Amino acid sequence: MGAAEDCGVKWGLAVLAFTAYAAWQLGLPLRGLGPGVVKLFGIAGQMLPPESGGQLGVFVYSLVETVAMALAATVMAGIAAFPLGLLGAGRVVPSLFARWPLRRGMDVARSIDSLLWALLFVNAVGLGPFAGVMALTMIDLGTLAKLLSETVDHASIGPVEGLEAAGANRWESVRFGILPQVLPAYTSQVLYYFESNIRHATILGIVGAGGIGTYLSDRLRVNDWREVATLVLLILLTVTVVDRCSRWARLRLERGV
């Protein structure tokens, strides 16, 4: 065995023991997971046949609206990201004590979890989709943004050199040698981002940001596991779709079609 894979082994067994202890200091109850894995099986049981409870059509416009959430959010964060990544990053401004406010401004809302992020805008707009969109545009913006300043930052410099050769300024050099360079890997970004919202807006709505995370909270409230499984399939087709589409989208942007 060589040096490095003994170092691996030592690290993984480190690992593994404080893994261990922080287990043990927890408490956790590892004696109880036999009797809840085979609960979780009692209650998968209880979800054949799903049923709709004569609401399908009420779950589905529900849907509807998670998608719709989730599309306004990545619109917006993906349209309010972009200049502010490139103002973020050195390659566009390269004073440091310029680009340090933004840069913090991103980590701030990117740090933030939705779900944080939803109940603060449900205390201040109330409940409703309108506290989603904007709950997820808000950590969308911040993500997206460091994600773009530091594509930016690792962009070649090879064409923006020969536009400066050329007497091209700052801003020409930007727009002529670097966005052509970052903008297919940004949209696929966002793209990505669009898919993860529907997830996230569906959790969403269980602190009552609307769409269908709303009735998938109150089934599971009492218990109606039958409808849960449901709306649980419901959300898995719409995900599937989303993410073939995504993903067609992306392979045709990325091939330059």
Given for the second form:
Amino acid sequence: MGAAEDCGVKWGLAVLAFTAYAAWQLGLPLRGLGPGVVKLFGIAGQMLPPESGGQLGVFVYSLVETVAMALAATVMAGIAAFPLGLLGAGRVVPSLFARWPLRRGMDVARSIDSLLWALLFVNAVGLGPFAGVMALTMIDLGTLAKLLSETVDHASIGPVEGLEAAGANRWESVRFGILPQVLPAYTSQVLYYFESNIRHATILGIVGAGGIGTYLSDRLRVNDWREVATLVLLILLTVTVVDRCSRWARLRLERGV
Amino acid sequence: MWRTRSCGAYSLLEITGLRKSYGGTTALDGLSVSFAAGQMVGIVGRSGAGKSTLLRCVNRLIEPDSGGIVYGGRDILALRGSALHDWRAECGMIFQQFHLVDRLDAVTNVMLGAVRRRRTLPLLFKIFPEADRRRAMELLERLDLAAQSGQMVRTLSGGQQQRVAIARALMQGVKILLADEPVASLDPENARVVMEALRGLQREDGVTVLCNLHQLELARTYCDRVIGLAKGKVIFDGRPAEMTERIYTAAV
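Switching forms now, from the form predicted alone to the form predicted in complex with the partner chain, please provide the structure.
First the chain shown before, then all remaining chains and molecules of the complex.
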């Protein structure tokens, strides 16, 4: 008991000391924190009242584009990740040798940040929403496929065994033994990624990959805080609405309706 | 087709010198036993006696390390690919935890019993022949489950699920049924209903039933023959009346 507490205290002190050292090394200007906060409030003041500079139509259109980007990426990734996720599962493909490259590929796709993917695709396919869609698709593809592989591997083996004992071949036992178990969870994950894609899609414009972020980064650069406020409010509204709808759909799905 | 040696006129399934061990533990230790056609045989013994491994070796869900399994002159251990799937369809299996497709309705689960006789592609899209649906309904009716045919299996009680599993086995057109602790997770009344259903399969359809049981009492009531297993070997083989509680506790 006492030894464990001692150990905890030692670790706590070590972490604190390291943090202090890191802050000193980075030269964090803690003295600048106060004025910074004051300035932040100043900016908040300059945001009022929000206005659109007569460009509300353009903003709303770019918001629609953002949602469309998220939707396109989710649908493409959701469809493509399904077979990949199944093939990455040990239950479906028992050979570790065959699965390994697929699983590592998924890891690579999802460990690169969406902004980085967007930069890569802007270079590859040019400025615009297509690059953004591709960036989001890559990340979702990796994550959804990996999640599905893991869901499949954790699914109950019972139905599969029951079907195999009835003479089912591998296709049939995967179709009826595994799919009904994992499909609701998978659909729910895809919906969740749609929500997350909307949030990501709003900033991809900063690197030129389409969507409302294009205007956001532009207005930020010229310190047009009132228009920034309008854009942020629009994004907030959209994210909230999509989140609500998607959560409703996911809850219904989990209840099995 | 090979002829079995010395299989006797009535022997349908002949198991010789079956061995299986998992890591260091021996589940089957050179077990030999033969089964006549059309009987209901209870296999009793403690957990770990090898009952479950024995049944799973028969339909090849588990590969034995060595030994022989011959059914009606066919070398079961030599079966590969589609011949193996055919054999599994011919010998049904039901499980303690039912092992049905929880998220499908009862009638679809039963229809899946015909999986081996139907083409894979339409099946993957849940397209079943109308004849299969009618047959599945008949079977559910026979097992007193007509009212539950459209219900998701996971909403059914344990006893009902086990009867759906029996209906699926009947849909397979089984000649022999392996029942691995079929009533171990059921209350006494449901256990009785399920055991009666298995008895019905044997009496009315001539199916040979091999049934793993924990309770000697059930074996006495429903089986023609009782086999006692301990440590992967047969330690008792005879009529239920001969297997007294004393022998059971002493040997098993």
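Basically, rigid core = biggest C-alpha set you can superpose within 1.5 Å across the two forms. Please read these numbers as outputs of a predicted model, since none were measured by experiment. Positions refer to the first chain, counted from 1.
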Legend entry - residue 237: Cα shift of 2 Å or greater between these two forms (core-aligned): no
